[in-house]
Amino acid sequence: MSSELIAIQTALRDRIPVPDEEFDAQFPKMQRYRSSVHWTPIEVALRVAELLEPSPGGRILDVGSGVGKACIVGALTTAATWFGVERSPPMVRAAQMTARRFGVEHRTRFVVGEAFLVDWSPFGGIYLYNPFAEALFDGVIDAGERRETYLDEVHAVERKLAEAKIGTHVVTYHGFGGDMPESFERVVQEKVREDEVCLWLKRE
């Protein structure tokens, strides 16, 4: 391990912020161009980790989790499991070797999929950061198809979150598109960088 590795490894356990351009520096460099507009801050995922940490079960899913950054800090920083679902497989290749690049692949996991059908159950904790918002922007597919795909994966989530567990504990970064069920009750709000970070609680 190189002693920059070692270096952000240490002060992330220690959640002390790193520049977002090393850590992100550590992933395949065909991956980063997405880095400034698609990965969650370091600042941010520190956040993440912290509210979600008291997840019951110790287990978190993170939904669209893209290269694992937010996972692989989570992984660093606290005692839970972090599990990532992303549908490329080049982003789930890169996060499964930054994990074992810092130590953390006994306590991530990535898998390539859909997120809204993967069984949600085991999770205590969820983390959002607007998921489906880049095929939004997919200039492959007809702009029409794209919303309607969009919609139905937004909805798809709403579902998932109306059958959680009581306990559940959710947070969201830029939202994921779609509101939140009524069970689920605000319990943070806060500014983090550009936007919001806010922890939701499923209540009965």
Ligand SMILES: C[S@@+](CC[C@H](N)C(=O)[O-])C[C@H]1O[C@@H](n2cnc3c(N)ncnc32)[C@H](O)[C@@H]1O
Contents of the next structure:
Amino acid sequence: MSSELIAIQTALRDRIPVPDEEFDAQFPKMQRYRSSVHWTPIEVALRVAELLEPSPGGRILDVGSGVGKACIVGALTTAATWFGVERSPPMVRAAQMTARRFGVEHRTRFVVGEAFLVDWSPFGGIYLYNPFAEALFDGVIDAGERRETYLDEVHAVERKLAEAKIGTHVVTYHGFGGDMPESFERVVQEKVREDEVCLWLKRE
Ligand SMILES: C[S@@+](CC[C@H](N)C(=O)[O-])C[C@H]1O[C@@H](n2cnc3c(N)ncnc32)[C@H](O)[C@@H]1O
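The form predicted together with this ligand is what I need now, so please give it after the form predicted alone.
Let's see the whole complex now, leading with the same chain.
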């Protein structure tokens, strides 16, 4: 392990933020350029991890986990196990490789797949960083069709959350595009970086 990586690992274990550029340099080059828009900033990831740590069962799912940044920070800073489902195979490979580099492969698991084909019920904690918005900007498909796909995905999340067990913790950053079911109460709403981080608890 390089001295740079050990320094990042040590700081994060003490919940001290490190610059995003330093953390992102640990990912394969091909993935880094997406970081500023697509991956959770470190300052946000630390807060997300803290809010999700008390989730029942200690298993947390990042829906659309990208290169695993939020899960890796979560695994470095909490005792929970972090699962990521991501539709892009190269991103999942990058997540697995980077988790190994940080020595958290035993408390992270990344799978390639569609978020809605995964059973969410084993997870007491769910993280949503606006996972489906990029579908709106895919230039190949017609704009109307893109919007329809996006809304289908957002409504599928609403249905999954409506079925969640009592006590489930959900953290959103930039929301997820839909409305939280009424059975969830928002207990934290705070500005971190350029948007809000919210914690929702399933009450009934
Ligand atoms: C905004 S990024 C967030 C990445 C990661 N959660 C983070 O915080 O660093 C959203 C990710 O969701 C993925 N995604 C979008 N729709 C998906 C779906 N239906 N199933 C699985 N992954 C999906 C995208 O490929 C992208 O990597």
